[in-house]
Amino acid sequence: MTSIEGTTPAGALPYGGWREWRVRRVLIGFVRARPLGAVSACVILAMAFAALFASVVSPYDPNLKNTALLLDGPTLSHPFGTDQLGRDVLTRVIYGARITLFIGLAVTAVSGGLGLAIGVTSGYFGGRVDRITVMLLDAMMAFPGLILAIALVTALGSSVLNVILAVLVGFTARVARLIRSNVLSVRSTAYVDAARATGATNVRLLVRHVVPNVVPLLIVLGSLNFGVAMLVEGSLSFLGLGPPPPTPSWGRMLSSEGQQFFRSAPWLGIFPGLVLAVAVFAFNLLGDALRDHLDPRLRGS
C-alpha cells in the first residue's frame, strides 16, 4: 500500500527513525556479543565524565590544604585518604584524570589522522613516495617509544604540549605502518580493480573503497594506542618530565609522595596506580572487543 505524499506507511521509520534504530541495533549487537567490551566503554565513558566535570564531581579543591588531615588514611568523607599536604586524593586522581586522558585523547586523534594520511598515500600510489616513507617510518620505529619520548621531552622541556609531541612522533609512525599494510591488501582487490576499469578516479577510489575498508582497522588502533599513550604519560611524570606542578598527574603521585611516604601512607600510591591500571586496561579490553567485532574473520569467535 502506497502512502500518501508527506505521510509514512503504517509500520514504517522515518529516515531519521531508521538511522537511530541501525545505531541502536549495533550497539545492542555488540553488547551482547562482547559483554567485556561493554563493560569496558562504560568504565571509559564514567572517566571521561569525572575528569570532563572534576569541579562538580570532586568533593574538594585539588590544591585545598589541611594541616589538621596529613596523612590521613581512608574514610568516608575522604575515600582515598589524605596526603601530607592533607590534599584529599581522590580529588587529586580525578583532576589527574584530565591531564592523562586529554593527552591520550590528542595523541590518539592526531596520530590517527596523520598515520592515516601517511599510509594511504604511501601504500597506494606506492614507487619513490611508498621508499621514501617507508624509510622514514622506520627510521623513526627504530626508537624504543618510551626513550625517544624522553629524549624529546628532555630537549623540548616539561609541558603538556611537549609531552603530546613526545608521544605523537612514535605512534604516527607505527599507525601509519599499519594502515599502508592494509592499503596495499585493499588496492590488489577485485572491486577496488573493477572500480578503476570502470574509469573510478584515484580521489574516488581513496574515498569510496580504500578508506572506509582502513577504517575499522584505525578504531582498534586508535583504541589500543589510547591506554598506551595514557601509560607512557604516566611514566614521563613518574620520572619528572611530564606537566608541570601543581598539576595533578596520576604518574607524579606515584613517584612524589607515593614513593615518600609509601610505607607509612600506601594509600598514596595505591590508588593513583590502581586507577592508572584500570584505565589502561579498559583501554585494551575496548580495542580487543572492536577488533572481534569490526573483523568478519573473527566475529564468531
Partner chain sequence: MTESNFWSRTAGRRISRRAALRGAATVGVGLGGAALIGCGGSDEVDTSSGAAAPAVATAAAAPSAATGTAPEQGKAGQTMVSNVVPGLTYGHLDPTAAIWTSSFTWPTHSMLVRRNTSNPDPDTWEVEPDLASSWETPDANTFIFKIIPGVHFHDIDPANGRVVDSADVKFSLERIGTDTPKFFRKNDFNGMTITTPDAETVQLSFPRPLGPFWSRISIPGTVVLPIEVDQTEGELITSGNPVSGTGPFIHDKWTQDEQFSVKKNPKYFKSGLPYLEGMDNFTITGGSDAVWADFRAGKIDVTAVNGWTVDSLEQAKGIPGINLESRVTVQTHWTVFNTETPPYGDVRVRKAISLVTPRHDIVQIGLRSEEVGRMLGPGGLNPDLHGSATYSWDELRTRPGYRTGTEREQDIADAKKLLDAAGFQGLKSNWKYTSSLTAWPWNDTIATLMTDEFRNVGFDFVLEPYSYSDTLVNLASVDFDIYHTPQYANGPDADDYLEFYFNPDGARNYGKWMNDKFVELMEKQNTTLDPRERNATILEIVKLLEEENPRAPTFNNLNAIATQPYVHNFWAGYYGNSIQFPDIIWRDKS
The other form holds:
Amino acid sequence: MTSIEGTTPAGALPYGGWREWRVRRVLIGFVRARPLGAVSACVILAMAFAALFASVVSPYDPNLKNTALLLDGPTLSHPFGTDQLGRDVLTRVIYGARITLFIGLAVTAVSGGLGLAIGVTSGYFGGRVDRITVMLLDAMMAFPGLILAIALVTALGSSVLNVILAVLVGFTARVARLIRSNVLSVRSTAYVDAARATGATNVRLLVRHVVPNVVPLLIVLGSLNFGVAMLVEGSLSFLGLGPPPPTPSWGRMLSSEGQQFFRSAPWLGIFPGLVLAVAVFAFNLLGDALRDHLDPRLRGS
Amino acid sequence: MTESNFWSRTAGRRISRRAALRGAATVGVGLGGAALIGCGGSDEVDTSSGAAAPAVATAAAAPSAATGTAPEQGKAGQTMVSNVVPGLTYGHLDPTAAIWTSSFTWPTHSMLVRRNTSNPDPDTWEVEPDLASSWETPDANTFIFKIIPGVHFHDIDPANGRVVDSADVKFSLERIGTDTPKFFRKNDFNGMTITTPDAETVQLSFPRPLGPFWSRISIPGTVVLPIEVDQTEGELITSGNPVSGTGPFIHDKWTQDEQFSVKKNPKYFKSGLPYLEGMDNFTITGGSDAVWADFRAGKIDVTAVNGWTVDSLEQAKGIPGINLESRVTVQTHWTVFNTETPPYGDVRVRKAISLVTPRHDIVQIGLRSEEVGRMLGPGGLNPDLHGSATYSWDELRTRPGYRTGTEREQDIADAKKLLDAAGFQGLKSNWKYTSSLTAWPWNDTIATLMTDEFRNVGFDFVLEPYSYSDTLVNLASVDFDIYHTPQYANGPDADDYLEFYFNPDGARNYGKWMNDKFVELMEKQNTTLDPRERNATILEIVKLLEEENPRAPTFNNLNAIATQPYVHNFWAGYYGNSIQFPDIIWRDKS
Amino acid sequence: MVAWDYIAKRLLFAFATFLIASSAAFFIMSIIPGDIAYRMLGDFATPKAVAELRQELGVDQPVAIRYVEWLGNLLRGDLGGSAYSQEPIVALLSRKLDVTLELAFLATMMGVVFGVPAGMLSAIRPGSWLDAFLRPASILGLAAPSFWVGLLLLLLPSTLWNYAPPRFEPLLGSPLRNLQLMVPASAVIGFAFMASISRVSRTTMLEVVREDYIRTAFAKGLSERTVVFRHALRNALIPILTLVSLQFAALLGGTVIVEQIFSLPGLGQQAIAAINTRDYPVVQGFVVFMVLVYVTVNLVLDVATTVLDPRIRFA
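With the form predicted on its own already on screen, would you show the form predicted together with its partner chain?
Let's see the whole complex now, leading with the same chain.
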C-alpha cells in the first residue's frame, strides 16, 4: 500500500517525545494541510464549549416555562422560537448538546478504551485467545445493532446511562475488531521483530511499539464513531427510548416535539435536526481529515 | 332528532363545544350514522388501546333512521378505508378476552340488543333490537328475549351458514362468565341462569336485581358467537382466524399490526344494510403527521388521528369540506397511588397530590384545548357520559383541585397544610408515567407540567417514562409507588369504571385500596334497577372517592375524527370501547 | 487447489459464532422484566390470572430449562411459533422479510448506482472541483439523521401538495404502487449507503490507480477509459463488493426507522413489536435469522476471497 504523495508524511504519531513544539508543529501542519478538518474541529470545539458552559452561554433556563409565549416562532429574543411549554428552543439546543455530546463522548471513549484493550491483546498474543475473542466479537457484531440497543433500553429502562450502555456493545466489538487487524499487521513489521530480537519484553513491545502504532487508527475511529453514536442516540430518542424528559436531547426534541408540531411549529424540529446534522457532519469531516493526515494507509478503514 | 343527518344539521355552523361533546358522549344524536372512534390503529405496539365507541347504531331502528337520510345515502358499493380501528396489535379476535377486540368483532357479529343512540339522556340506558326482535321482563330479575327467526351465520367456518339458534346465545353469554384468566368480564352476569325453551327464545334469570344489566347486555363485547367456537377454542378466535357471525360484514382479512378488513354480508338480516361494500382498516405507524398526510392525499376516507393537537384540529377546520369532530372517550388518565407504600398510604398525601394537580394547565397547555382533553371528575366519571352520577361541569369547576385563580392558590396552601399534618418531610422519587409518541404525544409535556407543580410542595420527581404495555406490567405487578397513566373503562356505564378501578378485587385496583363504605355503596347501586336512583347512589360514591382519593383523576382523552367531504353521515361517537360503523352512509368517492 | 481444511475450520467457526450470538439473544430477552402473560392479559391482568397463563404458556419454567429446550429445537431447525398468534416463526418472518428485503435491495441499488461512479469520478481526478464537491457531499449523506430525512421526505410533499405515497402493497401485487412508496422510503437509507460506497470506491480506486500494472497499462498506450473500466474497476470491485454485501446484511436489521415512518410492515417493525409485547420466540427468531445472514455472508466472503486469492490464507 503506497502512501500518497503530497500528504504530510506523518506516518504514525511520533512516539518519541510529546514536546510542546512538536505538538504545535503537528497542529499547524494539520491546519495548513486540512483546512476543512480544522474548521470542523473548531465547530466541534465551539459546540463542546457551549455544552460545557451552557449555563453561561444560553440566554435562558432550559426548563423555564413561559405560558405567555407558547409555540412562538423565531424572534430576536428567541432566535430558535419557543416550544409547547414556552421554553426557549435555542437554550434547549445548547443544553441538548450536553446530553448528546456526552453520550457521543462516553460511547467513543469507553468503546475506544475497551476496544483497544481487547483488540491489542487478541491481535498481539494471537493463538487460542485470539480465536475465541474473534468469535465473541463476531457474535456481537452479528447482532442487529439498533435492535440490540432497543432491546437493552427496554430491559434496563431509558436513562442516559442505559442509552450509553446499549449503544456501547456494538461499538466496542467493531472497534476491537478493527484494532485487532491493525495490530496483526503492526506485529509482523520489521521493527517489532527487531525490537523483539533485542530481547524486549511483551509489555515493553506493547507499550512502546504496538499501541502507539494503532493510536492513529483509534483517533480516526473515535471521531467517526462519535458522529455515529450521536445518530444512534437520536434514533433511540426518535423511537421514544432516549433519555427521559425534561432532559433536552436533540433526538427527543426532534421526535416528540418536532414531530408533534411539525405543521404548526416547524422550528421545533428543524433546528435540533440541523444542529445534529452539522455536528455529525463535523465529526465525519474531522475524522476524514485526521485519517488522511495521520496515516494515509488507513484510508478505506 | 333521530331523523336528520347529523352533519346536515351541524356542518354549516360550529356547534358549541359543549353541545358537541354532549352529543358525542351521550351518544345521543341519533343518526343513521355510526360511530366510531378510537385511538387509531396508527399506533405502535403498545397502544392497543383503543377506545372507542358509541353510539350504536340505530339497529332495528335502521329503517327509520335511514329513511330520514335516504336522499343522502349515495351509492353503495364502495369500500371505506380508514385507520380508525385500534388494537390492531392484538394477537386474537376474541371479544371476550380483551376490550379492544370488540372493535374487530363489532362489524361481523350481532348482539341481542344495542344501546339506543337516539336517547340523549345520559341518565338512562335504552336499548333497541339487534338479533333479538323483542323482549319482556316478567319480573325484575327475569329477561326473555325472542330472536329473529331464520338469521344465518356467515358462510364461513365454523358455522358455515347455519341458522342462529337460542343455544348459540346461551353459549355466548355463558362463555363470558367462564373462569378463564383471559376473560375479564366473568363477573358481569354473576349468578345468571339461562334456559332456552325453544330455538328462538332465551330466558335469563338472576337471583337478585342487576342494576347495570342493560348496559352489560349491550356493550359490544356481548356478541352472539356460534356454539361451534366451543370446539375450536384456541384454534379459531384465539389465533385471529375469521369466525362466522351474523353481523353486517364478513371477516375478510386480518393481519396483526397491519390490517383488518371486512366485506359486505349479502344476507344481513336488516335488509338494505350495510351500504358499504366493505371496510378496510390499516395501521399507519409514522405518527399523526403521516396519518394526516395520508388523509389529505385521499388515501383514507375517515381517520381518527392519535395525538391530534389543537393546531392540527384548527388547520383541519380551515379546509373546506372536511368534517371534523372531537369525541369524548372512555380513556381516562390517572395518578395511581400504591396505597400500601408510604407516603401514599396516607390519605392526606394523596389528597394533597390531587389538590396540586394542575388540571387546567394540563388541558390548556398540555393538551392545548378542550377539544383534545378535558378534566376528569372524581372516580373518573365525566358528566357528558355519566350524567347525574357525577358533578356537572359547573359544579366540578368549583371543587378543590379543579379551581383556578385565588381558589387554586387556596388549594395549594391546603395541600401544604395536609402534607405538614401528615409529617411529610419532602420526597425524592421517580415519577413513572406512560409515554407514547404516537398515542399520547403530549404525555411527556403533561408529566413535566405536573412534576414542576409538585416540586412546589416538596416532591422532587425524576421522570421515568414507560410504554403502554410496560405500564400494564408495572401496574399489574404493583411495581410502583405512584404512576400517571391512561386507562380504559370497559364501557360507558359508571359502574364499569367503579368496578374496575376501585373494587377491592377490581382488575385495575392496582393501588390495593380498600374501603367498606365503598363496597357497601357499590352493592347498593349494583342492585338498584331505577337508573336515576342508581345514579344518586353513584354520586355518593363519587363524593367518597373524592375524599379518599385512592387514585387522582387528571384528564379525559378526546379523539378527533375527520371525514372526507364525500363521506356523509358518518358519525363518530363513543360506546364501550369498540368502534362501530353500523349503518354508514357513504357517498360515492367521485 | 482449494483448502478444504480452511473451509471446514471456517464453517465450524461460523457455527460457533452463530450459537453464541443466538444464545445471547435468548438471555437478553429473558432479563427484560415482565413477560408475555401480562401482555396477553392486558388491562385485566391480576396476579392469579397471570400465574395461570404463565403456566399454560410454559414461561414459568426457569431460564436454564427453557434455554436448553429452545436450543434443542433450534438445532433441529424449529424456531417455534409466536406466543401471541401461534403462527410459525419461519412463516411470520418470511412474510415480513419481503418488505425489508425489497427495501434493502432498492437502497443497495441506489447506493451502488450512484455511489460507485461518484467514488470513481473523484478518484480519477483527486483534488479536482468535482472531488472537492463529492467528498463532503458523501459525508453529508452519512451525517443526515435518517429519521429526520425520512420525516421531511414524507411530510414536505404532504404539506406542499397534499401528496402522500400510496399505502403498502406487495411488489408482485401491484409493482407501480409498491414502488411509489418503496422508492422514497429506500432513498432515505440509500442516501447514507451511497455515501459510504462512494467513499470506499474512491479510496480503493486511488490505491488501484497507483498500482504498477495500471502504470503498465497506461504505458502500453491504452486509453484512460479502457484502463479505468477494464483494469482498475475490476480490481477495485472486491472491496466494494465486500462492503456492499456486509452492508446489505446489516440493512436487513437496520430498516426499523424507515419502516416506522413509512408504515411498512417489515422485519424491523415486527422485531420492535415483539420486543414490546415480550413475544420472546419472535424476537429470538428474528435475531437468529439476522445472525445467520451475517455469519453466512461473512463465511461466503471469506471463502470466496480465499479461493480467489490464496495469499490471504497464509496471512
